[in-house]
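Only one chain is shown below, in structure tokens, and it's the form predicted on its own.
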Amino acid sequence: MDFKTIAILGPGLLGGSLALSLRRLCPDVQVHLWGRRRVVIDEIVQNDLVDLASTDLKEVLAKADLVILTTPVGIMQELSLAIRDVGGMASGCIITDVGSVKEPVMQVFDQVFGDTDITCIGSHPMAGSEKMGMAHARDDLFEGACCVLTPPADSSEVEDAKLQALQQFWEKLGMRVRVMPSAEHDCLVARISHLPHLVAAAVVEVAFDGEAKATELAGTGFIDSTRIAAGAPEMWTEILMENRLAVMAELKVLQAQLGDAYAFLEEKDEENLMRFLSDAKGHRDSVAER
């Protein structure tokens, strides 16, 4: 581990899970955790979950050589400005985040830290839950999942070395790491994360439509296929709005697919309906096997 002091800003599900993972896998690393709510920080201190937990940003950032923003995307700019103003990190510090939309975050990083010696690299550990908060944090949340890194477009040799250090950090937590431009990342997650959330929400609303009590018949299939619709509406509204152009493009693709399915049913085209379902099963099985 190249990092000696890691500052985690935000004690939610991901921030809390990061802290627990580091405590288990990297016991020699100093872990600092910042949060705005005194009651949450007090609970973290009482349970001795990290080396330092505080509502004082300066105290948490002191000598940190890796700072991880685990807050909602909507407050990244405010928090980044506060980090720049407070300072106190180690020379050559790396700042990253865990947001599920990367292009807006990378723009904020460039605007705020572009004229400093701080290297900013986007991270998206694709692990989580529909449950939120430190109470649901787990020390194995990241194991086996994929993490996407989005470095600045004009990376220097120094930044490339820091990219490698950050990649090794996520791999130490058990993640598979991929590196790509932030714009490409946002298009891909629109397909496999943001669009499915909208679809799950729509399926739930269809089930509750009308006077018929369809949900009285719902079982595990309905619960499994709509699980992600239970995610925090405030968080998902923010994510979908931040990545709305990419999501809108994928919605058009989905509309075309649903149009085909409608046509197969309308025309009693059993052959093409079977092909449609078989292709989907094969593609889904290949992901599950991997």
The other form holds:
Protein chains: 2
Amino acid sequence: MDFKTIAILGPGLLGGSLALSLRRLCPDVQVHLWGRRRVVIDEIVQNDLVDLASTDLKEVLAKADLVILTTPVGIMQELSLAIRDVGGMASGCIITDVGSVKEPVMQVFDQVFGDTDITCIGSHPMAGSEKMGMAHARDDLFEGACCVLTPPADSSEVEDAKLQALQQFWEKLGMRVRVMPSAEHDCLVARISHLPHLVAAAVVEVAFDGEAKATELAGTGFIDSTRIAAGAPEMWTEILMENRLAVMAELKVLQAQLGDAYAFLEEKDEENLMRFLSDAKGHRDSVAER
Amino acid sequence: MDFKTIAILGPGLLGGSLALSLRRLCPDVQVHLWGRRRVVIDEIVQNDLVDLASTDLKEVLAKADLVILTTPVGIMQELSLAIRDVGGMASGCIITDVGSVKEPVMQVFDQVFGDTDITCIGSHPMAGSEKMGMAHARDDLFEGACCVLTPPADSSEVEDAKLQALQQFWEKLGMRVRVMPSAEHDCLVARISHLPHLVAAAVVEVAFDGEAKATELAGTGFIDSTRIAAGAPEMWTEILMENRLAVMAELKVLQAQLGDAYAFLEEKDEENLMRFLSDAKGHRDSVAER
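Can you give me the structure for the form predicted in complex with another copy of the chain, which would complement the form predicted on its own we have just seen?
Below, the chain from earlier opens the complete complex, with every other chain and molecule after it.
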């Protein structure tokens, strides 16, 4: 199943990058883009970035066989209800999103669309930037990155076929796709994304503890290891709160690791400190080499 | 005072990059390079990277008015004693190093050269890479980075003039120079460099806790924030042990920060979590903008 009309709801960094990527990689697809703010939509129209850009949800949803919510997780429920009320999509269309936390999104989808013929599948394209907004959108943002798909539990054959179609869609944008239950996704991203973000912020705050003189000595190590701490606080507060239990669990694991490291230093235990750093290097190298 | 003959002791990433940078930026300076391993020296000679490369310390030190120890901190004492025994440097020469921890180095310098006419000043060029060795040496490694100089306590006018000369030397290589007591240096780098390294290693180990499935989802955020964890375990074990008290103190500050963050999540305290992330973003942006 190839998508003919794709409705992107939310012209932020991800929505904008999706539009630009589709324009480049799938020129035959009709790309519709919905935004709340007139000034943003007007600019998109002026720059002729999509086939249809509008603040009118009905216009944008018309005949869409794939609807992608690229708004913050916090307004997914309100927007989903609006989509259901407005309607007008192609029959049997797929609705997905790009949220960083999937359990809450899948719950909203189930509540709002559970009794319709619409198939809702969660997507988390793990691409982004500490820079936000359409202004930083790129037509190669998704290339080479991983995208996790979270299908509804015990899905039907029809839904399996739609899952395949959605997988092929993200693969066309250059992504490596993984399929897993939303609960598993949320645990894994707590570990690989949400915890590192919280830690980077803490490392920055330690560096600025009291007088900030230490930061005059900042080298590439500090710069790279804290880059994510420049991300949008509103968005990250929302993500961390949505996934708070999983993040709290990983924070405990990290604090245990740091407690061990502290003990190695306190006890001048060079052997175990070296083993700790060697294990970390081996593991980190295995990621970099992929 | 311009240096005529510079003896670099240790052909690693920093020693090699120093040689290449001097060849490019200070072509009139005679560059001597000492190494312990014949095979490394032979290759340097074959590639004509310096004016004199040898495993014979006496040859390399002859007439040197600046001697730079680019070996691991762990063998500074042994090497310093060898320098004192062999001698042959220009009268009133300066000895410095590139070590990441300065208190232990300054103590060794004082013990070994305290009663000579040699002026010992600590240098910490905060440039490097997770890649080690002459093979990764670059002639622009030092450009734009910070270099901390740690002069001996209550230094004389003569020593102040030599400090100026050494400062100008590092500035010629494109570095921003800061001068401070060695004890202050060690506290600041614990915060801006040693702690972030330990934390990056811990974040990697959390990601690989149990099955490593999470790392399939690694994005640029995880890659950047853990890059330093790929550094050489031997070198970092030595650095962290040499500076263990300062690193332990900073670890305690970080654990407190992470404890606060945990509490914000546990109590669903969005306001304080947002403030924490906003402060970190503001601080991080102020570093990036420099």
